[in-house]
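Only one chain is included here, represented as C-alpha cells and corresponding to the form predicted alone.
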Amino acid sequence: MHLQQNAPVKDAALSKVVVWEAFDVTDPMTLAASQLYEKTLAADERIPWMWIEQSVQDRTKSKPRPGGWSRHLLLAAPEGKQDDPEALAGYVYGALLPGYGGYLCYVGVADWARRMGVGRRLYDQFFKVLRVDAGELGEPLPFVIWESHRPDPMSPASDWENWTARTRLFDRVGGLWIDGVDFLSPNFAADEEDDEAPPVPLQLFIKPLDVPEAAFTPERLREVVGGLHRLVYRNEPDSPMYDRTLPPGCEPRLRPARVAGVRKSERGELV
C-alpha cells in the first residue's frame, strides 16, 4: 500500500497536528510509519524496521529493564486523522540512553506535510517525553542528539535544497551542529558478510537541556561524539569507526545549525 495525496488529506492538514505515542505493530497507522519510514531514509542509513516494531511491542509488555534503553516511536496526524493511514503527517523514533542523554534516531515527514510546523512539533514533543523519561529515573537530561546525513558536494541542487530546509528546522528546535567532526555509522543496506562496504557518514547535531551550551568544550563534545559510538553502535576506541570518526587533533566545536546547510565544492569553496 502506498500513501495517496489526496484532497481530503490536504485539508485535514490545515487542522491541529496531533503526536501520540505507537504501541501496537498491528496498527494500520504504524503500518503506515513503517512505509514513511522506508521513503524518507535511504537504504544505507535505516535499520530494520523490525527492530523498531520490537521496541514498540517491548513497551506494551513490561517497563524498560533498570539501565536500558527507554525507547519511543511517535506518530502525527492531523486531528480528527488519527485513524488514517493516508494522513500519517510523520513520525520520529529515539530514545533515552541513561547515564548519557537523549538520541533522536530517525525522524521523516510525509512530502505533503511538509512547511506545515510537523517536523518541529515531532522534535518537542520527543524533547518532553524523553524529559519524563529522564525524571521518573531521577536523572538530568543533558542533551538530545542525533544525526543527518549531507549530501555529497556534486549531489543534486534539490538535494541541498532539501538539506538546507533541514537544517533550519534543526535551528528551529535548538539544535546545534557539532562542527569538526564527520560521524562513520554502518552501512546498513550492505550484506552482514560485506566487510568492505563504506561507512556513511553523518552530521551530528545536539540540543543542549540539563548542561548549558557553554559546558560543550571540545573535550566535552569528544565524549559525547565516543559515548554515540559505544552505546549505539557498540565502537570502542581503537576501532576503525570510532577512530576515524575522532582522529587525534579532533577539536568539534559547536556552531549554528544552519551553517552545516551552506553548500562546499570538493574543494571547500562556499558556493
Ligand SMILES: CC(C)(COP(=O)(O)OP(=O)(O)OC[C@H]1O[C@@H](n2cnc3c(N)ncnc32)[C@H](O)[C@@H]1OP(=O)(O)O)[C@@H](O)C(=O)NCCC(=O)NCCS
Second form
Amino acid sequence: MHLQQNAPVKDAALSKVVVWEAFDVTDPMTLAASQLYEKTLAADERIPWMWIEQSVQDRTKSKPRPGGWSRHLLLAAPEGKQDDPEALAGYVYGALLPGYGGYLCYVGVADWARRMGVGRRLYDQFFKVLRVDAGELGEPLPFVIWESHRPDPMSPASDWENWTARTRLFDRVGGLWIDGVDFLSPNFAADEEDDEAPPVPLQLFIKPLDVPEAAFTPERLREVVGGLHRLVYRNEPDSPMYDRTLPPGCEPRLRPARVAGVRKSERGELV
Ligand SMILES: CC(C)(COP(=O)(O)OP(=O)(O)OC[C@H]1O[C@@H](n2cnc3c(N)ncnc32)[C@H](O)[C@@H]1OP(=O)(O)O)[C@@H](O)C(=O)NCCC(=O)NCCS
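What would the structure be for the form predicted together with the ligand, given that what you showed me was the form predicted alone?
Below: every chain and molecule of the assembly, starting with the one above.
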C-alpha cells in the first residue's frame, strides 16, 4: 500500500475530517496507522509499534488498573472514507497518567493531508478524550505534555521544514515550549545491549488546561519534567538521565512554541 503516493481525497479539502478511536489491531485502518507511524517518525524517536498495538488490545480486554495509564490511539480520515486505508489522514497516540497529567506520545499526518488542519483536529480531540478520562477519575487535567526532537544545525533542510511544521502546529493548539530543558531520553533505535548509545535530547511542550499558565513557575516546571522522567522512563533522581536533564540551577520557563522553531547555526546564531 502506498499511503502517500496519491491524493485520493485531497479535493474534499478535509472540510469534514472524522476522528475516532482505534480498538481493533487487525483493522486495516490501524495497520495503515502503523505504516504511517514508521514512515513519518525517525527510528530513534519511536517505540516499537507492537507496544502501541498491545495497549489498544489491552483496552478491549480489561478495565484499566486503578491508577494505571489510560491509553488512546485516535485515527483521522475524511468523512465517508473511514474504511479506506489509503485515506488514513493521520493518527495520535498518548495517555492520561493519573495524578500527573496528559502525555501525548506521537502524532503523524499523511503527506497528502498536511496543512489542512488534521494535526490540529487530532490534538483537539486528544485533549477532549483525556478530559473525559480525568473527569471519570474525578481528577482535574492540569496539562498535556509532549516531547519533540529538534534537528541539529547540520540536519537536512527537510528535517528543519518538519520542525517548523511541528512548532507551528504546537503553537496553534496552545502548546508552550519549556525553554531551558534538554530532556534526555533513551535511544530506542539503539541495540538493547548497547549501554553506550547516547541519549536523545528532546524539547518539551506543554498545554496548560486546568492549571493557568502563570502557575507553571520554574519550580513547578522542574516537578513536571521530573515527573515525566519518573513516570514514563522510570528514571529517578540521582540517575544520569534525570540529573543531566535537570542540573542544579536549571530554570525552565514557558515560551511560545513558535520560538522553539527558530533555526540556529552551529555557532548558535539565528539563521
Ligand atoms: C507536524 C505535522 C503533524 C503537522 O500536521 P498538519 O496536519 O500538517 O498540521 P495542521 O494542518 O493542523 O497545521 C497546524 C499549523 O501548522 C502550520 N503548518 C503545518 N505544516 C507547516 C509547514 N510545513 N510549514 C509551515 N507551517 C506549517 C499550519 O499552517 C497551521 O498553522 P495555521 O493554522 O496558523 O495556518 C505533520 O507535518 C507531520 O505528520 N509531520 C511528520 C511527523 C511528525 O513530525 N510528527 C510530530 C512528532 S512530535
